[in-house]
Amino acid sequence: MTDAFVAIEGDRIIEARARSPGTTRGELVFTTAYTGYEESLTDPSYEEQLLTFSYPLIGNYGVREERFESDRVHPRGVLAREMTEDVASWLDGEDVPAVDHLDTRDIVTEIRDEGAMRAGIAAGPDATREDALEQLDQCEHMSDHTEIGAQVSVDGPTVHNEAGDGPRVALVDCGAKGSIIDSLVERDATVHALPYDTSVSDIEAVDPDLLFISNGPGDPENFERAGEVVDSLVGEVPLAGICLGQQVVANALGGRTEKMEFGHRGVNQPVRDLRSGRVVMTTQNHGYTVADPGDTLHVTQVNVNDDTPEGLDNDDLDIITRQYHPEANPGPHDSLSFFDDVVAMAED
């Protein structure tokens, strides 16, 4: 049954089956993850995007809230070859349009060939091709979402593990996954989560042992306040960052970022450490990368597939950043030691 339409740049229209009705638009991306759909769907880094699952069946082990990375679904729409009733009902309850019974292999191939594209979805008994095209016409490019941080960040300061005996962490929340905070708390850190546009004085009021810039959606150049914090406090407080956080740190310290063609999204991205030569498998979700680290930061890890920077360090200034997600929810646990290194750096 065709009661949904997906319009992709170039006015290509794909017919599908509606699983959660509605109209929506966003940047069309894909993930190669074969498990962890609950974590992916609640990852704030997917804000303003339409998420295509390359794995053919989504929902085969149900939906459990304890796996969520945030308090809501973040992609604006979801595409799958087939999704179970559990997932469809969940997305319907979240008012997130979803479609299946379409060739996701073809969509993934097109994204790899053409890059991430703008798209529109119209799903439901009254959906038309024109509705999907209208959504496409209204879709903005990802870099044009200049205030995307406000959509995913905490509204005000929040403290986790206030009685912890470990280091005090000032975490600039640009769309942080819950498991990043959990990974720090598990190491007895006290985490002060602060809004994405927090000021230097707000950071100083925490008197942190570590400044941490989180992951998040969109173009790192739109997170100017976070960059100002990094620029002001580098060398005074140990500094760490994950995903968008690495990009923000690089931009603040004289580097340059750029948009990738289709990004890295999945749980099977190989990363090589240039010091040890060891390769680990990592979880990733990003559409921008560090094109030039500048003179302050040193590339210590690279992606095996395309040589993009996956780790930036400066031992003298106590800086450690990673492009991938060491908290590994979902994904392999090869890189969990990152949090041990960060906490040790803060304690020293």
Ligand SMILES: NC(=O)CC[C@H](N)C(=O)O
Contents of the next structure:
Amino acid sequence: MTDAFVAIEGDRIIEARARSPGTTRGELVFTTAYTGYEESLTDPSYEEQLLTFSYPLIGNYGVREERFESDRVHPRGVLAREMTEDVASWLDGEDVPAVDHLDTRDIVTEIRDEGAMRAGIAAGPDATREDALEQLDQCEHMSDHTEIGAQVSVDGPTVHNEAGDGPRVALVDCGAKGSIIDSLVERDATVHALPYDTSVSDIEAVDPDLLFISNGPGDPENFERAGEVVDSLVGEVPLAGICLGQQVVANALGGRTEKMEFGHRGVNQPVRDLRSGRVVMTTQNHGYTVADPGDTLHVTQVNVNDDTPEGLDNDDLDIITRQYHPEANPGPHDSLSFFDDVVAMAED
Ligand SMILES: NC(=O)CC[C@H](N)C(=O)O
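Can you give me the structure for the form predicted together with the ligand, which would complement the form predicted on its own we have just seen?
Below: every chain and molecule of the assembly, starting with the one above.
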């Protein structure tokens, strides 16, 4: 019985099964990750998006809060081939509409061929095609939401591992994954998480050994306050960033970011280090890329599939940023040493 409808650009309707009722809309993206649905669904970088899992089953090993990257589900809708009751009831409890029993391979190839697109979902006993089309029609583009950071950032300064005897890190929280903070704390760093629109004086009040710009949702150009902080403090304090953090740093230092056709989202993205030639497998979740790194940042790592910049560094200014997620969660641990490098740079 069809009790759910997905409307995608071009007014195409895909029939599905409702697993968590409701209507919703957003940018339709997909991840090819074959594990880690709890981490992906609680990753603030997915804020407001409709997340499709290309792997045919999610929920097969339950739902456990200790794997969460934040305190809530961030996508506004979830699509899968098969979703267990564990996941369906979790999403229902968070009022996130979800559908399954649809051909996710069809959706993935549509996005791959046509590019990231807007979509609407109507799910439940009273759902109609018209409801889904109306959601699609009302859907705004991701880059239009200039204050999305306010939905995912800490409200005020939050200190992690206050008694740590490692370096003091001022982390601008643009929607930070918990495992990024944990990866710094595990190396004895004290992490001062500050709101996405924090000021230079708030950062200076921390007297940091390193400034860290976190991952986050949407268009990096919507995080200009974080860019101003980078521009003010670069050269005075070591600088690191992950994913949106790399993009914000590049925009602040004369580079430029742009929207990708459909982004990189998965746990098997190969990245080559141009200095060593070594290739590592990485976890990725991004729809924008650094199109021009500018003159300050040097491309040190690239994506093997499309040559987009995956690592930007400046050894003289103590800058190290990564487009991928070295903390994994989910995904391969090939690049965990990034956090050793960051802490060593802060301590030096
Ligand atoms: N995980 C992230 O930080 C994503 C960065 C940015 N929102 C993008 O989609 O490219």
